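So this first bit is one chain, no partners, the form predicted alone, shown in structure tokens.
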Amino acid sequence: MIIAIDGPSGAGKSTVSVQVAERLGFSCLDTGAMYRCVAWFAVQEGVALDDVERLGDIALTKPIRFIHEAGNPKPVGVTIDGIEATREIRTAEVDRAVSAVSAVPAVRRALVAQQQAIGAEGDYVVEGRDIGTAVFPDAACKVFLTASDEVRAQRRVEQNRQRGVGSTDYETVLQDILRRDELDSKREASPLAAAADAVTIDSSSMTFQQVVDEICRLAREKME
């Protein structure tokens, strides 16, 4: 079974997905980390963000692998072409590059194929921006998780502070989120959008546990 959780940057998809997976005994697939890996690799190699041919080649030929620990639904690390990039893909530099990279059709085709192959192996909570619309359109449970711009920026700042990676300046983070929203929503390849059959959850005034409870409730309904 696939639980698809889509939504804009900073909506809390990653942390919510982990808790939902833990409760239901599922595994997590962080598709955003895969796009970040390609973006990071491109930056390290000096590849221009408008060089769609080379970006597509990276996504197609540089394998991405997640590092797992027994009993933990969330991968503890990620590698691209055998290079661990777990912390490196969470920097502000990658934040600024990832939308342009993920908008490249060849990149999306390569990574979606990998994501579908992983999802076919078992029960997954999969989060991203086009999971319910493009990657797993037949997912049993679809959620579009969102929140106000201000709340998303505050959450991202706190997240960056806790992990010690990325900007902790509120205005910088807010502007990055707004810019990424525009890029993700207007891109030609699988733009950010709620699937027609997704349940929209606005978490602006909800606690973390309330969001997790609601998604678990929706998922269990589909399991019956």
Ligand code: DC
The other form holds:
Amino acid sequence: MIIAIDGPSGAGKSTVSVQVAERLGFSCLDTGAMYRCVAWFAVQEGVALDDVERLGDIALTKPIRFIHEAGNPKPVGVTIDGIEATREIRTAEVDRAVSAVSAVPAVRRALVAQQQAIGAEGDYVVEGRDIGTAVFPDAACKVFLTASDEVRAQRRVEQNRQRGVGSTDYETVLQDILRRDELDSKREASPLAAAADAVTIDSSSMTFQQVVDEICRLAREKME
Ligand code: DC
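For comparison with the form predicted alone, provide the form predicted together with the ligand.
Every chain and every other molecule in the complex is listed next, the one we just looked at coming first.
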């Protein structure tokens, strides 16, 4: 079974996905991490962000693997082409590059195929921007998770502080989130959008626990 969680940056998708997966005994698939891997690899190789051919080639030929730990639904790391990039993909440099990379149709085609293959292996909570619309349009449970711009920026600052990577300056993070929302929603290839059959949850004034409870309730309804 697939639980699709889409929404803009900083809405709490990662935190909520892990907790939902833990409660239901599912695994997690963070599709944003895959776009980040391609962006990081491209930056390392000095590939221009408008070189769509080379970007598509990286997504198609450099395998991305999640590092799993027994009993943990959330992968503990990720590699691309055998190189660990777990922390590197969370830097401000990758934040700046990733929207351009994820707008390239050939990149999306290659990563969507990998995501569909992973999801076919079992029960997954899959988070991203186009999961309910393009990657798993038949997902049993679809959620579109949002929050106000200010709350999302605040949460991302806190997450970066805890991870010890990425900017912890509120204004910088807010501007990056707004810029990425704009790019992610306006791009031609699978823009950020709620699927027609998704349940929208605005988490601005909810605790993560309340959001997790609500998604588990929706998922259990579908499992019956
Ligand atoms: O969730 P995130 O912030 O780690 O995602 C990084 C970028 O990847 C985000 O700016 C949009 C893109 N993305 C996408 O286009 N489609 C997805 N399914 C997941 C992420």
